[in-house]
Amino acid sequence: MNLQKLLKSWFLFISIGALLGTLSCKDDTPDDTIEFEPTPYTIVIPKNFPTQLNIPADNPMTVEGVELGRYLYYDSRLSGKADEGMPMTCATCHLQQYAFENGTGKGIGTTGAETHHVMLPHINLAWNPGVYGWNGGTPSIEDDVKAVIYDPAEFASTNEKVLAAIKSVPMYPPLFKAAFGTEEITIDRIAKAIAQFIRTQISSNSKFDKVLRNEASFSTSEGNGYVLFATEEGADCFHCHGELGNPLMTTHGFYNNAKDSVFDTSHDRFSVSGKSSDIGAYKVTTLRNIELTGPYMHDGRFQTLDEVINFYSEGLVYSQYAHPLMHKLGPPWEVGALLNPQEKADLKAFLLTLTDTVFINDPKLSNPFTTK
């Protein structure tokens, strides 16, 4: 009998034991090492659109991401000047009513500098293969970004200001948490949150879209811009902006596209690659929402739609280095296209199929500062 109430205390110690030490483990555990599992944002990829995405294997799309980067992209605090009253956000050159472009021309950075070259708009960038910017010197948004940040042409700042003014932001310490795991504050973390939500800046929406699903028809005139735009015999398009259907309407190549026959190399892509067949040569952008994306070429040289239809027509300038698919071009006769105004109409009336309305309206992607 003895030896049974014997064996039942030290069951009970021994179980007892082992619960405190249990206890004991739980509350030593600090709150960093529990498993951070962000929710993971889908980029739902359009009809007729590419499968591939270009998403860095180290920023992964989340929505706790994107939603800081959203905000991020709207913050004046970012700009080098903000505390004298001279903010600067993403948004200040990149409007949503302009397709995520200007509406002007070149920027005009917080230090009153100039940018060397006209805004590229934000369209799209997920399907770009790693070659931003007017020469394609940059291999990735996140790295143009933290580029922005330090350029005297644009936010004119530096880390310890970005920081320090991020910082200071009662909001910020917990949406970084969300999206990275810890309250930590980073220009790297900056970086990557803001380039998350540029990557959700989709234009797929437009009338010429809607004629790929089937859900629209263009008009004749606007059907005839489309074959003078996707036919050699036409206005020959297609060669720099994509095939038959191509909704991206860039190749995301770099050409010399026959603009001037003197050439500063100092930021054209020739300064990257140092090929002489890139002096001269630029970016070609896409056509999404060209009606909105003025002023046109990487120095904003023409303010309107017509100006560029009539550069392609009659405007071409010969030199060695014109891309060779400018088929248009050729000493002393060929100038360009040599469009009649019936055509220049159409061509005209089919590149305006390419505004999405939809896109430039997005709430989702709007100021959330001002967003009710």
Contents of the next structure:
Amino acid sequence: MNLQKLLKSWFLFISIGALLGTLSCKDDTPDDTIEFEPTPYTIVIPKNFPTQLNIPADNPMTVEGVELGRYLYYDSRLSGKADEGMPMTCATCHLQQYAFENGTGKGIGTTGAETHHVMLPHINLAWNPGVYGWNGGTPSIEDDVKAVIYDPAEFASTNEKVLAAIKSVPMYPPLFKAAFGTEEITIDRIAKAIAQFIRTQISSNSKFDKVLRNEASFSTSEGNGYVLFATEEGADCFHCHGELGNPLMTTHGFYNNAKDSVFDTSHDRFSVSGKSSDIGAYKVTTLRNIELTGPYMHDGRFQTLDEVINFYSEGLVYSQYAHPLMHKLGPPWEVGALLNPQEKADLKAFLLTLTDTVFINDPKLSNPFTTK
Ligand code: HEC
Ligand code: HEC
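For comparison with the form predicted on its own, would you give the structure of this protein in the form predicted in complex with heme C?
The complete assembly is shown below, putting the previous chain first.
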């Protein structure tokens, strides 16, 4: 027997032993004697990702909490308006196939009202330091859930309606008990469970990731595009969208990226911070799965990545509020990175390596009512 075979059979022996061990342990503990002991859910930090996660101390991740959150996220009774003919849940707007965006632009609430901005996807939000929404005005995912209930362009509902709807579904009390120790259903627990599920929506298997892990290599065009992305002499994208060693592809900062010279300050970062340097500034979104999440910018003004690239290449608009990191903007003579057609194609090829088909097909993130 050679060494490899030996190792293989040794490993098999251990695995079978471990399996028998767990099975027999389970047999010894009848279910009704188990105290409330939810199973901790450990987020496995993907290779190259920052180790610092934003998980509130009062909402630790548990397997049971994530499972409950997944049902609620996909349950169109959640709006509390299904019996009024207006079923809606998070997944009505946040669809897995578009990296939990809707792929069409603005969201449309139960009453037909449009959201102020276009959609934001749910990608690696467990790493978001507490700036949710285009202007960062929502400090936690839990708070976002609570806001969705009332938002006139989302559920346009009330806590009472949501609670009544979820309480009336027989499957939920046991799931709340498993997740939180008692069958009590509250808005706080609903928000916590959904937030736990959202924290498991992790994208780390794009071609870009595989290249970083030495499991794949860039084509020449993709590689050239990456150099453009990540150098100041090139297209100079990395200061805001993430440097080498930051696979989140966002810095979570707020910048005015020189799209306009007059600004509507009602929903920008200035509306939250009150600082004049934040006029016309919005959160720099992750570029992960960017192929799937158009139209682009907070107002969806660009339909395609080509339009976005043309904008950064020759469409920048000078204003005193443009962020200093928009190095390619120097009035009145510079309007962008001035890329030639090959460079534009290369930059786009690189952006397309950020699409993660494993993420959008991950069965653990899919609708549990239809796939389980
Ligand atoms: C009617 C469509 C709609 C529904 C339903 C909806 N959302 Fe959203 N969601 C949006 C839009 C639009 C944004 C971007 C909002 C903004 O910043 O202006 C957003 C943003 C978010 C963000 C911020 C993401 C980020 O990167 O900052 C979170 C978190 C979120 N939604 C969670 C939820 C949850 C949880 C639910 C269900 C309880 C939900 N959403 C239901 C439309 C919707
Ligand atoms: C000064 C910081 C900064 C620089 C430099 C920068 N961006 Fe952006 N980018 C932003 C911000 C902020 C937004 C969101 C702006 C908004 O919606 O108003 C954005 C949005 C985008 C979007 C659309 C995202 C979405 O979800 O709609 C793409 C694509 C993009 N940038 C690509 C690039 C590329 C490619 C480069 C380099 C050529 C680049 N950016 C350089 C800050 C920057």
